[in-house]
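Okay, so here's just one chain, in C-alpha cells, the form predicted alone.
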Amino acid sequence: MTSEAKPDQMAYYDREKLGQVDLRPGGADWMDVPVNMRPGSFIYPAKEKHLQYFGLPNPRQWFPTDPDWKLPANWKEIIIEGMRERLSKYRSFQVFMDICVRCGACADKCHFFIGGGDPRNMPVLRAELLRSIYRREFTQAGKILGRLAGGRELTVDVIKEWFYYFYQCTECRRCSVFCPYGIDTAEITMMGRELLHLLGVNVNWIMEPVANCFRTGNHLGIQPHGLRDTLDFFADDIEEATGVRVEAPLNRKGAEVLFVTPSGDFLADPGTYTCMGYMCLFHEIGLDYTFSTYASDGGNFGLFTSHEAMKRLNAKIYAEARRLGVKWILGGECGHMWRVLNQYMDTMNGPADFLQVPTSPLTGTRFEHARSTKMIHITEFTADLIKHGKLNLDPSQNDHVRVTFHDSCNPARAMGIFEEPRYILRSVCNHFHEMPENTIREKTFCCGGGAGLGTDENMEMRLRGGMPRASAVRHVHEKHGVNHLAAMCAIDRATLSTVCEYWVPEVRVTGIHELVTNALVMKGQKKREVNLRLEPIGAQAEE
C-alpha cells in the first residue's frame, strides 16, 4: 500500500488485502517476524556532514534497505554499555523496563497501530523491542532462561527493528495516559533512539535540523539577513491586509521581552500567517519585545535525538536572553519547545534565576507557574489580554470560519494547556465546535508527524498515523460544518495540512493567532476586507 491509495483503501480493514489495515493478532510470535523495510514507512538516514558537525559517532553513507549498515565492529558492546550507562543514569528507564505487566491497556491507543495495524506499533510491544534485550542482558532470569523469560539475543536484525519502529513513534505519550503504571513509552523511544545514535543510526529529517539549529539558531539554517527579509515580507503583507505598518524588532538589547517561536512560523504555511498574527498583536498592544537571530527557533529537535542534544539546544534561548538583557521570555505556538521547557528545563539548564517572573505589562498578571523557567506560552499571554479587555475584537470577521481545535500533544499532555486556546478561539470566532471527548485534551490524537517523522519519504506512515485525528475532524465537519482546524504547534500545522488534504479535504488548517489577528480591530486600520492570507473575510467570504 502506498500513499497513492485512496482514503477508503488506506483505511480498509481486511486481512486479505495486502498492505491494508488488520487489527486482529497474527499467528506467529513477534520475535519470529522479520522487519519489512517498506518504502513510505521509513525515513532516510542522516547525512555524514550533519553527524560530523554535531560530533556524533560513525558518520557514513548507508541506506535502510542495504544489507550492510556499516556498523562499528564492536557495535554490540557499544549498545550493551550504552544501556548499562542509561539504566544507571535514568531511574525512570530502569523502572519502565521492570514494571510492565503487558496488560494491553495501551495496545489500541497508538495512532500508528490504529492506522496501520502492525502489532509492533502497539506501545507495549514497541517497548518490548528494547525490554527483551534488557531482560536477556541485565536480568538473571533472562540470562538463564532466555526467550522463556522474554529475553532475546541482540543481533543486527534487532538494530534494524529498533530503527524501523522507534521512528514510527511520535513520542506523543497518549499511551501513557491509559497505562495503569504510568509507563512513559515516549521515554523508552527516546532511550532506543539514543542507543541507535551511538552506532550512527539516525534519520536526516532530525539530524539536519539539529545541526542547523546548533550552527545558526534555527532548524532551517536561516541566516540573520534571511530572517530580517522574511519579517519585512510579513510586514508588507500585513500592511496590504490591514493598512497598518508593523515593525519586527530584531536583536534589540534592553527590550523587556524576548520572543521565541518555531522556525516553521517563518517559512512553512500556514505557520507564516500565525507569525504575522504575533506581529500584529504585539504592535497593537505596544509590547516592548524583540526577535533574535541567534535564538530564532524555540523548537528543539534534540528531544528526538538525545538528552544531551536537547540540553544544548535549549541553552541557546537562555544565553540569548542574558546577552540581550531582557526581563522574561515569551514563546510562540510550538510543541516540542514547550515539552522540553516544562518537563526537562530545570534538571538540564535551569532555573533561570537571572530573569524575572513573567508579568504582563498590560494587565499586571504575574505568571507564577513560570517562576523557574521565566517563559510563558503565547496562548496564556493572549488569553489574559482578552480576559482583561485589552483587545478590540470583532469575531464577525471570522464568521466564515467554523473551527475546531486540535490539542497538540506536547503543550496539552506535557504542559496542561487545555482551556486557554479554547477561550481565545471562542472569543475570536462565533462558530467553535469540539471534536469527540475521547479524542481531545489529555486523550488527544497525535498529528502523526511529530518527533521528526514529518518528512515526505515517510508519507504512508504519516497518513496512517494521522487517520485517527482526521476521523474526529471529519465527524465535526459532517455534524457541524467545521471547515477549519486550529492547532498551536508548527509541526502539527504543517503535518495536519497534508493529513486533512488527504482524509478531509474540506477542512483547512490554521494557527490560533492567525484567527486572533483576523478578528483584531487595529488602531488606524483600513476597512478590513481580506484576512492575512489576503482572502475575503466574514460575510464577504460566505457570499
Given for the second form:
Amino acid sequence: MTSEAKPDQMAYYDREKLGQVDLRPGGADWMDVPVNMRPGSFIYPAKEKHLQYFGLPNPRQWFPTDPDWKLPANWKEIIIEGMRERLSKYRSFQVFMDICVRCGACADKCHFFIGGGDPRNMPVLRAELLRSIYRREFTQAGKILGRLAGGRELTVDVIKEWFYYFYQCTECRRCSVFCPYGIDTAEITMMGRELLHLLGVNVNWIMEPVANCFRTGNHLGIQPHGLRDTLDFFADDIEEATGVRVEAPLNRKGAEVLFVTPSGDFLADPGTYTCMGYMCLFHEIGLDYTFSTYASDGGNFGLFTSHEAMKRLNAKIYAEARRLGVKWILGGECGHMWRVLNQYMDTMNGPADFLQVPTSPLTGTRFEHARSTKMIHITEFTADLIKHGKLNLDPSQNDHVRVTFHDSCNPARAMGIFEEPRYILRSVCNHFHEMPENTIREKTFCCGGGAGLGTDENMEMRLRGGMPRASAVRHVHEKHGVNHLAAMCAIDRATLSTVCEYWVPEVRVTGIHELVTNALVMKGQKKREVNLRLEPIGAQAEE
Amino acid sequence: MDEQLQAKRAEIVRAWVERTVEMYPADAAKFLLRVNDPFSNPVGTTIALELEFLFDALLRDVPPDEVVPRLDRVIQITSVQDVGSARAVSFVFALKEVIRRALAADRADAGLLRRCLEFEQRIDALALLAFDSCSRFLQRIADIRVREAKRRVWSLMRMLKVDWDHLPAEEEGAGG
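I would like to compare: after the form predicted alone, may I see the structure of the form predicted together with its partner chain?
All chains and molecules follow, beginning with the one already shown.
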C-alpha cells in the first residue's frame, strides 16, 4: 500500500501484497521475544490502599501496559538480594533451580499451555524465566558463559515477563505430578511472586482480599453484622425449601467445633447453596458448632502472595479457636485452604496443642491424621456420618441430577482426598459418572482461576485454561447426559460456572453439600418439592 | 472437481490442519499435531477432527444447520485465543490455498480454474458462517462476564431485592 493514498481509495491497496498476509507467529528464541502484554491475559495491579494496609512496599499507581512501572531505583539489587535470601532460606528453591534437566515431561501438562498454546506457559519454560536469572547471577557457569549456559541479564523486561507469566500460573501443581525429579513448579511461581512483591508489582484481585481478610476476617470484607444478616437470610431460604428453621450460631464461646469455610460461600452463587447445605446438615445432626466473624474465611490469598502473608492470615483461625475455646476445627469446601492447612499451617502456626484431636460427636471416629493441625475437611466428616448410617438420605430427590466430580487441585494433589467426596456423591445421587482417567484425581485439570486468577479482566485467559477441564466435562455430558459438575472449592464453583457457560452450557456447577442437603430427609420437614435453589426436585424436575 | 478433491482428501485435510495450527507458535504447533489423546490435547484433536468433517461437508455441499455445530467447535477455541477475529476465522480461507497447491499438478486441465472458483464459493459460504459463529462466541463471553460479576454478589443482591431479570438470559441448549 502507498502512504499517500487513504484507506477509502483503491490506490491505498497494493494488489500484489494484499494476498500476502502471514498470520504465523515468528520463530525466534524465547529469550529474544519481549513479552506482549495482551489485554485479556493480564490482571490489573493492586491499588495503593491495599498495599498500605498490609504494609507492602512501593504502593503507587501504575498499569501493565505503561512503559514505566515506577519501580524503586535500586530494583535490581532488591531482586538479587531477594533471590539470595530465599535460596539460602528455602532448600527446595535452591534444589528446584539446580536439578531441572529440561526433559520436557511437564511441558504439555499445563492447562494454560494445552488450551492456549503459549510456549512460555510450558511449566519448564515458565520456571526458566526465573532460572535463567539464577544461572546468570548465582552460578559460575552462568556468570562466565552467560547465554551459552542458559543465563540472561536481569532487565525491566524480565520483570514484566515475570509479572505476565507468574500470574498465568494457578499453582495447581499438575505439572509436578509428571516431573521425574519432583520439582514443585507452584513453589517456583510462589518465589517469583514473592520477588515481584518486593518491588510492589502485584495484582488487585489478590491484594484486596488479603487486606480485607486482615481487617475484617474474610476476603470479601463482609463485616460482622453483614455476615449475621447473610446467614439469617440463608435460614429463611432453607425454611422455604424444607419447612425447617435452622440456626446459624456465630462467635459462640464454648462451642465444640469452630466451622470455617471460604467467604465465597457467603455471597457468590452457587457457593451460597453449599453454605446452606452445611447449615442444614449441622442442624440435622445437632452439631455443637459456631461460625466466626474474626475467622470468617477458610481461604487464604496470602498463599498467593508470600509466606509472611499466608502465615498472618492463617494465624487468625487458631487465634479464634483459642478465644472461643472450641475443641477442634472443621473446614468447609475450599480448595487452597487445604494446601495451607495440610502442608504449611502446622509449621507456620502450629502445633495447636490447646485443641483436641478432632472426634466426631456422632460416630466417635477420631481423625488421627489431623492430630497435629486439629482441623478436618467436611467431606471426611460427612463421609464418616454416612458410613455409620447417621444420615437419613433419599437420593431419589436428586434424580434429576446426573453428576460428575471435579477433583479440586489442592484437596486432590496437596492432601490426596479422592474417595470421601466420591463416596458422598454416590450416597446422595443415583447417577454419578467419572470423567476420563487422565483428567481426574491427582491428574485433575485446574479450573483456570486458582491462585488469584479468578477475576474478570483476564477472562479469555481463564477460558483457555479451563478448556481441558471443559472438554472432559463435555465428554461425560455427551456420553452419559451429565448435567451437574460437583466441586468442593469456592474458586471452582465460581470459575467453573463460567467455564461451563462458555464450553458446555448444558452443565451447571454445584457444591457437594448442596447435593447432600437436597437428598437429606430432615426431621420435621415438609414434603420436599423444591431444592435449596427453590427449583423443582427429583421426578418433577425431569418431567 | 469433487472427484479430484476426493482423491486428494487425506493430503488436503492434513495440510489444512497444519496450516490452521500454524496460528500457534512453533513449539505449541508441534504438540498440537503430535498428541492424539483428546483429553491431553483437546485443541489439536478438535481441530483435526472437525476440519476433516468440514472438508467432507464442503464436498457434499451439506446444509448450514449440519455444518454450524461442528464449525462452532473450532471457532469456540479460536475465539478465546486472543488473536483477533481475523485470525480466529482465517483457517477457513487457508483452505483455498491448500486446495490450489494440491491441484497445482493438474493445472493443464482447461476447466480446472472454473471448477476451482465454483468450489471456492462453498468455502466463502463457510467463511460467512465462521464470521457469524465468531461473533456469537464473542457475545457469549461478554454475557458471561456480566453474569459472573452478578453471581459474585448474588446473596447481597437478593437481600436487597434487586431485580434479577436484568441478567442476560442463558442461551438455550447452545451448542459448542
